[in-house]
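Just the one chain here, laid out as structure tokens, in the form predicted alone.
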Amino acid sequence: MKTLKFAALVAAGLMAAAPALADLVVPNLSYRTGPYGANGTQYADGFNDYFTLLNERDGGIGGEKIQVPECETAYNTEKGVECYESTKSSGALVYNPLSTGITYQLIPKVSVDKIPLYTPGYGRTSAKNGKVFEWVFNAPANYWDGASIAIKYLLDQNGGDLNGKKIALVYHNSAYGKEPIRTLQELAKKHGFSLTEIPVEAPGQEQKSQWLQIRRDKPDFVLMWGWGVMNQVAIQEAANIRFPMENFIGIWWAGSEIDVTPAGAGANGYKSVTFNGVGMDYPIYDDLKTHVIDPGKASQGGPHVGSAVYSRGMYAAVVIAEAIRKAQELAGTSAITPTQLRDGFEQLDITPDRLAELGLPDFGPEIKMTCDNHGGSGMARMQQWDAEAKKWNLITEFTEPDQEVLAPLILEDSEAYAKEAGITPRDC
């Protein structure tokens, strides 16, 4: 039986790119170079290390070793597509490119190739609608969830009333940065605040004019959709004009240690949305130390273990691994196909009890996906930077987004995409 399986893998061309024992292939479309390399490296390390843990501690998933071949995209859309095309024939089960631009280009490709695309906390928000986006999953939360939760937090901090308040959105002028604009515009109508949209050209090293505008306009709150060096510059500029840090909130991609540490004490009190836990006070880190770090098997030697972005990359690997387990259970075989993995994602339910079993109690919200809901509950929470202790502190519980606003927007956007792409929505 194993011989036949081995022969089938050779015939499929897997042996050209993978060791003989690697039966489950999960490519890591990473970026360790370019202006976003410092962030991408941490995510890639966390992603790699969790699969290494499963291989070393458990012998893989369901008795099958996991191979995680890396392909450098430099956060460049064209290179990301090239990485996808060069690795998909290796037996790739799923892709997680950590780039909204790359995701937009891969959505039609994975739909034809029938390979799942997992984009947690990034990508196309309306991919939550599984009736239209059969092969794309974006749980536990998407950008519109993040925008809604930031506004709900501000409502809580202001007695439930934002009427007449001024909010500025500082955003990376790309598909990523533009994602929350429509949602924030609708939330502004609902809650009576004014919204000023302030784009920053990539990579974001020059923001003098944007922060002069903020100093002039005096918004009550600033939201930020940034990535890489843009975040560091924005936080420093905010400190320079003495903008109150407690009124400055970033999305989860603007909530890492390397975003705040360059500003020193000036970053104290800065906040961001997050959908994963912070720090290393989780049992899983004991297992990582025993099976991955101490034996010298950590990605790059483990310099970023426990950072916010490392933890998020690890979390993405956790969800993929759990979807693989579910797919194996449903299919009755350990050597699953991408189509079977799609089924695993659609029936995935990572409960709080299961998270605790995995060594990650209260690390993230429950992730429950279905045929029509590929985005889960959308719950997230707030974290705040303590500059003196040099750590993030969780300051709220997991919060539900405003589905009264978001659900119609997701339906409208996904149906427009279906019409444009000639897709007949599935009957779930």
Given for the second form:
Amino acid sequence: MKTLKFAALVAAGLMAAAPALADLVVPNLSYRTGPYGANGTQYADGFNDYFTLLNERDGGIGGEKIQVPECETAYNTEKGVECYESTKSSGALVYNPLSTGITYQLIPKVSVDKIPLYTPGYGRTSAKNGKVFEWVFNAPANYWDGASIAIKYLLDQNGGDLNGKKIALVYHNSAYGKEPIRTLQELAKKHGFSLTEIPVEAPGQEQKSQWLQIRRDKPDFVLMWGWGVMNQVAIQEAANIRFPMENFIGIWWAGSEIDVTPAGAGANGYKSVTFNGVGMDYPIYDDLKTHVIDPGKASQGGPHVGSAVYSRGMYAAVVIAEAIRKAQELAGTSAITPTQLRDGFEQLDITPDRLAELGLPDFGPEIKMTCDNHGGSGMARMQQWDAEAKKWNLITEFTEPDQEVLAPLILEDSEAYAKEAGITPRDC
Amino acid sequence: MDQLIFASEVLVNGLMTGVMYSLVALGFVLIYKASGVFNYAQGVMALFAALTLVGIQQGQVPFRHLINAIFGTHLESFGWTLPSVLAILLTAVVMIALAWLIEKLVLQHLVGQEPIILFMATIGLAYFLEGFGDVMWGADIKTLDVGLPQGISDAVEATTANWFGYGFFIDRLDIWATIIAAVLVAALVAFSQYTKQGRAMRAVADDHQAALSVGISLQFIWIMVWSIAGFVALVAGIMWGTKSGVQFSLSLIALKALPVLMLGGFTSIPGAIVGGLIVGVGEKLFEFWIGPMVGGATENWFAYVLALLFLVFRPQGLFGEKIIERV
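Given the form predicted alone above, I would also like to look at the protein as it appears in the form predicted together with the partner chain.
Next comes the full complex, and the chain you just saw is listed first.
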């Protein structure tokens, strides 16, 4: 009898935990603990809050409520895969694990399970080629776009000529940090600058050797592909050796408030690439305040609303929500399947007008994806840290990357993957 | 010639970095020496101490997220900013209270157990403290400023530029770390050599049973040793936290202390210092000369290789006690 009661209790618990059948399930593979927890928390909060806003204000998408079950990965690849396996049977429509390492492990799995994987601004760059990576999407920009835009910015700042200049790349010694190397090498050949690659072992608490090398080599510019504590230490060390901050550019994952705040005034003038707007000067925050923050429904109580990483998490949710909306329109049903969501992604077009309608005017570049282009335009812009005002200022408009260099690289890398994985590219 | 000058700069910076490693290793040595316990939680204690210091200094309400979530309040801060010295003293009191709790709730129940059981208990303690620190003070990255200067030392740069034609980089924070470490070690040595409690600590370290038989309280000694290790963790947390902000990664600095302990020995305070210096210099010079040939980022693994090389010749570490068991 006791066993029966226990079984009934477990079954009731499971039923309560499982989403209703018609709900749209968007698992949040987040990390709020571990060495990267401070960043992961902000992203997860932004991601959750946007879906809460849609549920509270609009009743979901197309009348369907959105469930966002969270699973803690601690930025650990094995745990990320466990989270994927444990949530995919709940009717998961799409994954966004915020980790290049986890993404690499999930790419073959989502291809078998036929579930879209959305990796905005991270993951495998060549997944932009939708002919090979049918289930992976990485718009609005990828790491190679980021590298190209940083170099384009430096070209603009130097009268279009980087010939003979020295550029150092300080990178997280991981799959993520190594992503831009190939592109930067090609760009170095094209523009005549020299590239020095300087790896930093994770987590990056100690970087004395790397910054002594930079002090000796005296590069004209330093680019950084960092994450977590590596960013804070690098910016502090750069300030310590008096490296000119305006010549130090990070990728978007090295461009949040928490990266620069510990260095105080020393971080003033530091720049980063970004593909999303910063600050709270967008109408969407009025709606968030009314429907999410004030009623006490914000993730963690809303301490990070408006920060750079929070905004990026929210932006990822915006793109997913728009893809769901498109998929519902194409399928003629609100209860869509992952395959229908893939179709939604492939016909997604978030125009500037649509962004403005969503309360995010000029927040990101236009996102237009197709069957063969899963990466959008790759446009991004530059932001600069004002230490006194403690805020990021956008200093350029959205810029296109150098597709002349990037397109052949993406084709080469994706075709090599297709060959290795035995994939026949789709006809698009 | 340039290479030699650059190598000298790397060497000096390696020594300074080594001191920072030694600060972490010291806490391990103190506890291991007095109780035979390898305290896996030492790194997390440094994180907890730094979190508490920032919290007290900036007047943050402890457990505010929890309180706000349960009672619907919006507590944030008491509204004060305390002077650094007072905040450090109050944090030291918290670390003593923590040591007392650890002795009462964990160690006291494990007296007479195998060392591996005590080691496992410290693993549990590490995970508990990590979560407890998060709940108490929040998981955000916090800026720690106790007035320690940072950045290049102009005096060193100008002097070396005069001597070698190339100004050396030395971080003023590292200079302070060296001075503080020297004072800390001198104080620890003086304490253990010239005070009654210090001698009792050494007696317990030599032989628990014999110490008990002459009336030394094991309970008191353990609280005292964990309190001192807590204070050392606070100093390490201040130094590393000033550099990177106070965040979870601070707990990982323990990984930097392990090769230092393997090399210097688990039972020697001078061993922790010398071990730290050797590891600091060794890894920096290896990275300088060999790193570029093998793709760089050699420091993490090379520190362990260096420690293992020393172990081949001195399994007890450079200053460790040689264990001779007769059967």
